[in-house]
Amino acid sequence: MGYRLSKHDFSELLHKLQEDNKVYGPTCKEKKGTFSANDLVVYDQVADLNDLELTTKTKFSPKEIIFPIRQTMFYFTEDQQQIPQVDEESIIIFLRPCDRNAVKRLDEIFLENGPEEDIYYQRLRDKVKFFVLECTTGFDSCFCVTMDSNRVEPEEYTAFLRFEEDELECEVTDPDLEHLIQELGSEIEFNPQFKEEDETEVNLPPKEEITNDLFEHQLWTDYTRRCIACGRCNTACPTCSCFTVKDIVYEENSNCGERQRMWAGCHIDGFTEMAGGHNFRDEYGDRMRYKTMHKIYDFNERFGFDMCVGCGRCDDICPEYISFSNCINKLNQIIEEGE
């Protein structure tokens, strides 16, 4: 069922949604970019419709409210043990189709892959709800309708939202949402709309004549001289899910302490060494080929889809700027001129 709501009237409901959620979309912090002068765009709790940012795209994900850069996974004494509690209220993430399709990905890789879910993700995710927002344009940078994520399905999402100059149109799928809905808006015909075309041309390869031989190309020799192994592209992907471990010990007592997950990736110095000094991907370029083979190939060998979402936040915020879309533009060259 569509609804047309005034933004008064939407901004009534964020009130009262508030009361049961932490409520999290894109917002804009003025004057606290890299710059003095430049505004940052981040996922942060919005409390009124005002706050959020819905025309500049943000190079932050929403993948740190349901997997967090930092996170307890348990506290120690001698002969305890304790997880940590989590809030009891629900979560309400307002995000495009691509991001929400980024979250498809993370529950595969969290909740999917393996015998045992992900207890620290899955606490957190049972909770979200998603409030989809209308993307038909996307951003310079964005391909997410060759990564087939421009289109979500109703079963996805609780809210598809339209937003217009002076009122909302929007699309609900929760019956008690649906309830508050009623009361403030009018009945229309709604049918959601998504991006049907990519500003930036990306050709991804066939998945049959990737092979072996294209791991030794004098493309990712190219990476080695140009990545500087900052990691960004990595924290910025909505889909990257790696994470180390460590045990923080408290200096009032060395007895006591907690276990931290953390935020890793693949481009960090020190992701792939092991005891000894032995390190698996010492070369930049072979970080980079890493990536790219497993965005493109490995995660769909093994889930059916690829991995990368096409969201373009890689490229948006490489300080050397590497562009993802660009590499896979040129492994798609290569194996067509059979180099």
Given for the second form:
Amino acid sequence: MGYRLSKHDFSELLHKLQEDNKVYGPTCKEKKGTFSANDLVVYDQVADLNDLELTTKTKFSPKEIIFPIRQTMFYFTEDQQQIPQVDEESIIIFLRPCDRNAVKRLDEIFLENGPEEDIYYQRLRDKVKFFVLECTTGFDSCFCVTMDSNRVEPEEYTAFLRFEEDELECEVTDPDLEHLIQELGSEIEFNPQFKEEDETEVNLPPKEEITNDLFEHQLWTDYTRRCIACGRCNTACPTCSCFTVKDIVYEENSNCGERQRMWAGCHIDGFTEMAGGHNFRDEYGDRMRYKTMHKIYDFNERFGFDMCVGCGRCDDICPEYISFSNCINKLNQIIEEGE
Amino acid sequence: MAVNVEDNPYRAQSAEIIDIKQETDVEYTFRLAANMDLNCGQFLEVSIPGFGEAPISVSDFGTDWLELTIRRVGDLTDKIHELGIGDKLYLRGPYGNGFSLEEFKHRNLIIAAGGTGLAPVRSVINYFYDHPTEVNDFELLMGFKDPDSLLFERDIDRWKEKLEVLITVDQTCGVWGECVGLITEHIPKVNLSDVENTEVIVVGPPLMMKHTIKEFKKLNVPDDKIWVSYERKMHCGLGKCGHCKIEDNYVCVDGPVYNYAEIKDLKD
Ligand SMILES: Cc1cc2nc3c(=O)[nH]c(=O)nc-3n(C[C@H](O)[C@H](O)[C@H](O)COP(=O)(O)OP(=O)(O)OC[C@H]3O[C@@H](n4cnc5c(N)ncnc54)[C@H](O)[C@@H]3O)c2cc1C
Ligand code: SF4
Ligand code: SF4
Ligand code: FES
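Can you give me the structure for the form predicted together with its partner chain, which would complement the form predicted alone we have just seen?
Every chain and every other molecule in the complex is listed next, the one we just looked at coming first.
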């Protein structure tokens, strides 16, 4: 059902929701950017509607809320292993359709792939309610329409929000929330709108034309020269889900410590390093090739939809101005020209 | 519904070390008291809290024990080598597919193994040693760097009684009676008169596997009669961490054992 309510009332509602929910959304940290005069737009907890930054793309995605950068798996003492608790509270995340679709990719890896669910992911994921922010224009580097992640279905959100000047319109799918909103707003006809055209033109190569011959192409060698293997494209990506497991021992007592997992990225040195120092993708260009294929081909082969959601964050963040969308276009061109 | 954290796939069970055999200077075989439902060629995630976790092949198993043959190469494996009988290791698994013995039954089986590559096939060899009527012809080729890196000597002595065993070392040595030279040089000696009825398993370091497969191909062994076990960096064994992925394959879940025809085109 659709509702219209004033921003003031929605703000009140948000305060009320905070009693049992941690609320996260895009926020603006003034003067915290790379060049200290810039603002940094990132995900964080929001206390008030005014905390939400609705006009700029976040540098990082909301994935760290359900897949923390660093997460303790166990605390151990000599003979015992203890699994850390998580907060009782539920989680509300304000996010755009591309990022909601990105969570679907994370779900596929953490909950569907392999023999068992990843409980560390699952127990946070189970708590999440999504408040999707209508996004019809996107930003310069986005290509979610091409990646088929511009839309979301009602079962994928609790609320879908359209912000106007002093009001907002929304669709609510959760009866409890609907109950609260009914008291504040008026019923309206509401149809979510989605972005229908990408500003950045990206031509996805047809899957059936992607062959291993492309692996040897000169295209990748160019990236060997340009990429510095910093892995920022991996950390900024809402769908990169790789991690490394490591034990930490406490200084005071070396019999105690914790097993942690932390984000890992296929661009970063050591990702494939095996005993004896053998690496599988020494050349940075090979890593770019591996990531590109994973995002627009391999994942799809396995799960039936592309991994990349076209958020463009990897383009925005790369210190070497490497554009992923450009890379896809070049690949497509090579295929078209039959090189 | 609340997730039960106790039912956690990352949680390891402790297992007591009940025997240790030194194979070489850097490789020991640990026998652990553990009751697991295992296939030949599967692996476990083995750990000591504080020193990390690593994928290790089960090199042999019985109803209430299993063996791990561990090469000392770093933080965890160094620490494991300090352990003695009665100490504990933490295990989770088993992971991966393992070898399907049915594929090899009543056929000619050739196993070509290099160095520690022997670990995942040792239980396959032992199975057919114990059930000789279930395999037609069985030949085992083993390549080692030098006589000092020979693994499973006591097994080999036994195997030789019933199986065709060829051992080769890369480097020349005086007193030692076995063949000299790379394993690839000895492949033409194997009996491939009935290729259609022959299955070949190749396990070992990446380069050894590559060249060995090439030799078998030269002798007209078709791709789908060749089986391999792959090693990759692994941090979960559960298809989550991504380190082991090759194209759309997760080696920890879909492998480590593959039919060569399926994966020969995979790059890295
Ligand atoms: C399916 C599989 C089966 C294996 N079976 C055996 C076996 O039967 N016996 C045996 O001795 N070894 C086996 N290995 C290799 C073994 O996992 C590594 O030697 C071990 O992880 C090294 O751990 P470490 O803490 O001692 O070394 P570290 O101090 O962690 O590092 C030493 C070196 O090992 C590399 N390494 C670290 N972690 C891994 C990892 N998880 N996987 C691969 N390499 C890693 C590092 O990059 C470094 O080059 C197997 C590996 C795989 C994937
Ligand atoms: S690969 Fe780049 S564009 Fe695609 S989802 Fe990841 S960060 Fe966004
Ligand atoms: S952000 Fe750019 S330079 Fe850094 S690893 Fe990614 S592609 Fe390479
Ligand atoms: S070992 Fe983690 S995905 Fe295979």
